[in-house]
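Have a look below at one chain only, the form predicted on its own, in C-alpha cells format.
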Amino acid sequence: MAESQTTSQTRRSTRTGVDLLLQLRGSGTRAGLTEALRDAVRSGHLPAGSRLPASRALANDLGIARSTVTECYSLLLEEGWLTARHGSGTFVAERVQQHRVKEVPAPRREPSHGLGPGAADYADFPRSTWLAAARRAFAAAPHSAFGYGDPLGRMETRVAIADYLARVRGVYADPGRIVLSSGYQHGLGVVARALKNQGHESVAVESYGLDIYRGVLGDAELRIPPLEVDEEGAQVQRLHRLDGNRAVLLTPAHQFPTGHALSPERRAMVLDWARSAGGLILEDDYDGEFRYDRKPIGALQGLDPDRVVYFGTASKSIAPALRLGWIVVPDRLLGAVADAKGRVDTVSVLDQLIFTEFVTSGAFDSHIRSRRQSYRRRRTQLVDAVQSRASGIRVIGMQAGLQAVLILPAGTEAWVLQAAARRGLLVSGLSAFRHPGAERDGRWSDGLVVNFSAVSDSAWPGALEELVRVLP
C-alpha cells in the first residue's frame, strides 16, 4: 500500500491463524495503522486477551514496513491498549473498555446541494481583509478594549454602523440610540421583552416568515396575529381592524420570504396607523443592500425615526459566526430596551474593534459590492434557467435579496421536496414559512424557496441543474 493513500482496507488469515479486517484512515500510513487499532480494540472487534498478528506477517498482508507496525505496536503497548508476552506475542489488554456498535439503519442520502434558508457562501468570508482588519484594530485599540464592555456596545462600533446606515441605507441613527446584540434573533428577543415590560399584548407578523422569529415573540408571551401578503407587501391596511394590537413586524425592503417590497402606498398606511394608535413598526431590514434592478430601496425608518425600531445584521453581508447585530431604537423604547437587554454585553468587544475598522476603512463597502455582483449573476441563471427548462414555473419578486420563490403547479409542492430529497437537493417549500392561523391564498399555494446564495460558485452550476431537473 502506497503511503499517499488514504483509506485502505484488508481481510487476511496471517501465520498466527488471526483473522483481521482493519480500515486505514488519513493520510499518514502509521497514524491510520495506530487508529484503526485503536477502532479495533474500542468497538470489540479485538475482544480483550486476543491474540494481534505478528508484526512481520500484519505488514506482509498491508503491504506496509514491518517498522511501521512495529512503532504502532509500541505506542500501544505505552498506551496500555495492548499487553506483550514475552515468547508469546502481543494481545489486547484485559482492561479495556470496549463498546461494540450498536445496528442502525443505514442513513439517508445527506444533501449534496444545499438551497435552504439562512445559509451563505462562506467561502466568500473575506479572510484577508478581515484579517487586515484586525491587525489595524487591535494595534489602534485602547487598553481599556480589553476590558468589561458597554452592555450596549461600543461608541466608536456604534457611530461607524450610524454613519454607514445614513448613507447606504438612508436610517437616521444617532449612535446613542444604537444597541449591539448578538445577531437579529438575539435583538428582537431584546424588543419583544421590552415590548411586554411596556404593556404590548401582541405583535402583528406578516403571513409569510420564518417560524422562529415567531416563536421568539412568543417566548415573550406576545401574540402574533398574520397579516396578509400580496405582490404589495403586508396588507397593512388591516392593522386598524386588530383591537388592541399597537405593533407590527415587517420586512418592507424586501419581504421573506415572497420578495415582494412594501408599495409605497403603504409605506404611507403604516407610518399613518403608527402615529394615529401610537405604535410602533419593528423594520427587519435583513438583506436591504442586495438589490439588483436598481439602487436599494430606503429604509422605512427614515421616514419617522420615532416610530420605527429599525434592525440590521451581519451574518448576511459577512457571516453569521460573526454574531453581531445592531438595533435603531427610539428614545421613548431605549430605556426599556437597555433593560432587557442586560447589564452584560453580549457581543465580543474584539470583534466589534475589527467590525468597526472593517467599515470605516471601506472594507465592508467592498465586500458588500462583490457580493452583490456575484448574487445578481446567480439570481439571472437562476431566472434563465427556469425559464428556459420549466416555462410553467413562474419567479416572482424583485431582483433583490438572497432567495427567489418559485410558483409551482397547484399540488405539487411535495412531490417536487421529495424528488429534490431524492436527489441530494435541500431546498424548502413556501408552505413551510406561512404562520398556521393565515387563511389560505391560492396564488402561492405551492412553490420552492431557493437561496441562491448558500453554496460556493463552483457548486452553484450543479445545484442550478438539479434544481431544474426536478421541476415540472
Ligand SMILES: Cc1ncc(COP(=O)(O)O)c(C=O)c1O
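The term rigid core refers to the most C-alpha atoms you can superpose between the two forms while keeping them within 1.5 Å. Predicted model only: the values in this text are computed from it and were never measured. Positions refer to the first chain, counted from 1. First, how it differs from the form predicted in complex with this ligand.
- Put the two forms on the same core and the Cα of residue 271 is off by less than 2 Å between the two forms.
- Once you line up the core between the two forms, the Cα of residue 282 stays within less than 2 Å of where it was.
- Comparing the forms between the two forms, the C-alpha position of residue 393 differs by less than 2 angstroms, with the core used for superposition.
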The other form holds:
Amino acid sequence: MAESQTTSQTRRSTRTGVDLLLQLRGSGTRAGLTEALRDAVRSGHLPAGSRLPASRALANDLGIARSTVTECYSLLLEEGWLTARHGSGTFVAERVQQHRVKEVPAPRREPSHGLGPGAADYADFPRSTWLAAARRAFAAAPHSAFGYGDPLGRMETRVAIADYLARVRGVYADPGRIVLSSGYQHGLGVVARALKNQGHESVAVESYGLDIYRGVLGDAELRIPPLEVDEEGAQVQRLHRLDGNRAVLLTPAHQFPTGHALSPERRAMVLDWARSAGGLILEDDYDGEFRYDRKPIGALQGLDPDRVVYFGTASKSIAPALRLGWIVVPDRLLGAVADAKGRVDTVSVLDQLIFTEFVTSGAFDSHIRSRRQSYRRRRTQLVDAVQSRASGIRVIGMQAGLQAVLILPAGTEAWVLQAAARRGLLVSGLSAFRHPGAERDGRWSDGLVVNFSAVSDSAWPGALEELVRVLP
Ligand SMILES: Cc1ncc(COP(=O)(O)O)c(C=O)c1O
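Show the other one: the form predicted in complex with this ligand, since we just had the form predicted on its own.
Full complex below, order starting with the chain above.
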C-alpha cells in the first residue's frame, strides 16, 4: 500500500500469538500503525506488560514492510509506550495509563414474540428439499446456464411458473408474458415506471395497505387516490369518479391487511370498469397459495388477462430471502415493462435453476401443503383463544392467508400496543396501514394485525397466550 494513501481499515494479526485487532487509519501506513498501537495500549486492548508481536510476524500479517513496523516500535519506545527487553522482545510499558474500554451496554430487549407483518416462520424454510433441488438442478444444468441471464428470466423458469399459476391460481400465463423480478416490491416499481412512461398519472389504491408500496408508486411520480375498503373488499364502484385515473392496485383474493376477498359483484364491476375506461388492474396475489375455503377464489387475471397485471411472490410461500417474484403482463404492456426493467438480470440464475427444479419436482406443492396445514391450525387456535378469553373482540379476514385482524373497541389500539410491547410482543395496529389521504369513516377504527405465521410452531402457543392477555 502506498504510504500516501488514506487508510481506514481493521486488520487482525493472529499468527503472532497475540490476537491483535488494529484499526489502521490516517494518511500513511507508518503513521496509521503507530496511532493504532497507541490506541490499543491506551484502551487496554494491549495490557501493560504484554508482549508485542515480533516485527517480522506483524509485518507479514498486515502485509506491510518490516521496516515500517520496526520504525513504529522505535518511535513508541522513545515515547515511553513500549519497553524493550534484550533478547526477549518488545513489551507494553508497565507505567502507561490505561483506560479500559467501557462495557458495551446490553442491547435493548428484542421482542420475544414477533407477530408483525411481513415476517414468516423462517425455521420452516425447506432446507433439505431446497438443497436436494439445488443438487439436481446443478447436475443437469448446461454450462451455458452459469453465464449472465435473460433480464426477463430463464425460459424454463417462466414455463414452470406459468404451469403452476394456471394449475393453482387459474392464471392465464403464456410464459413469454412472464417477467421475473426480485420480489413484488421490485416488480411493482418496474410496472409503476412503465405506467408512468405510458402516460399514467395515478394508480388508485386500497385505503388499507402497506405504506412501502404506496411509496413505490409515489417514487414513480404517480398519485395514489384511495378507495375505501369494507367487508366486500375495495369499493371499486368509486373508480368511475376518479377523473383521469386508469389504473388500480388491488389485493383481490385477500385484502391486505383487512383480509376480505373482493366480492363476486365487485370483481365483475372492476373488470367492467377496466373494459369501459381502458383501465388496468394491478393484482397483488401475495398469499394466493394459502386459502382455507373449500372453493378457493382464483386470480382475477384469469378472467381478463389483457386488463390485469398479475404479481406473485415466493416471499410468503418459500422465504423473502429468495427475492423472487413474477409478473404476468398483458401483451400490449410487455415492451414497456421490459424497458422499465432494463438490461439487468435481477434474479440470480442459480436461484432460478433451483426454483424451477423445486416447482417441477413437486417439492413446492408438498411444502405449501404442509405449511397450509400448520397455518390452518394456528388460525383456528387464534379464533378459539380470542373467543374464549376476549369474547367482545371480532376476528376478521380469516378465509385465507397468514394474518388476521382483531377488531378492538374504539380508542383502545394505542394502549393495547403499549401493553403488548411491555410483554415483548410485537404486533401492528390496524391504523398503521391506513392510507394517509383516506377519510376516517369509523368502520374499523382500532384493530390489531396479527401475523400468525411469523413464529415457529414451538413459539406459537406462548405468543398466543401473551396476545390474549393484552386484549381488553
Ligand atoms: C401485501 C403484500 N404484497 C406483497 C408482499 C411480498 O412482497 P415481496 O415479494 O417484495 O417480498 C407482501 C409481503 O409482506 C405483502 O404484505
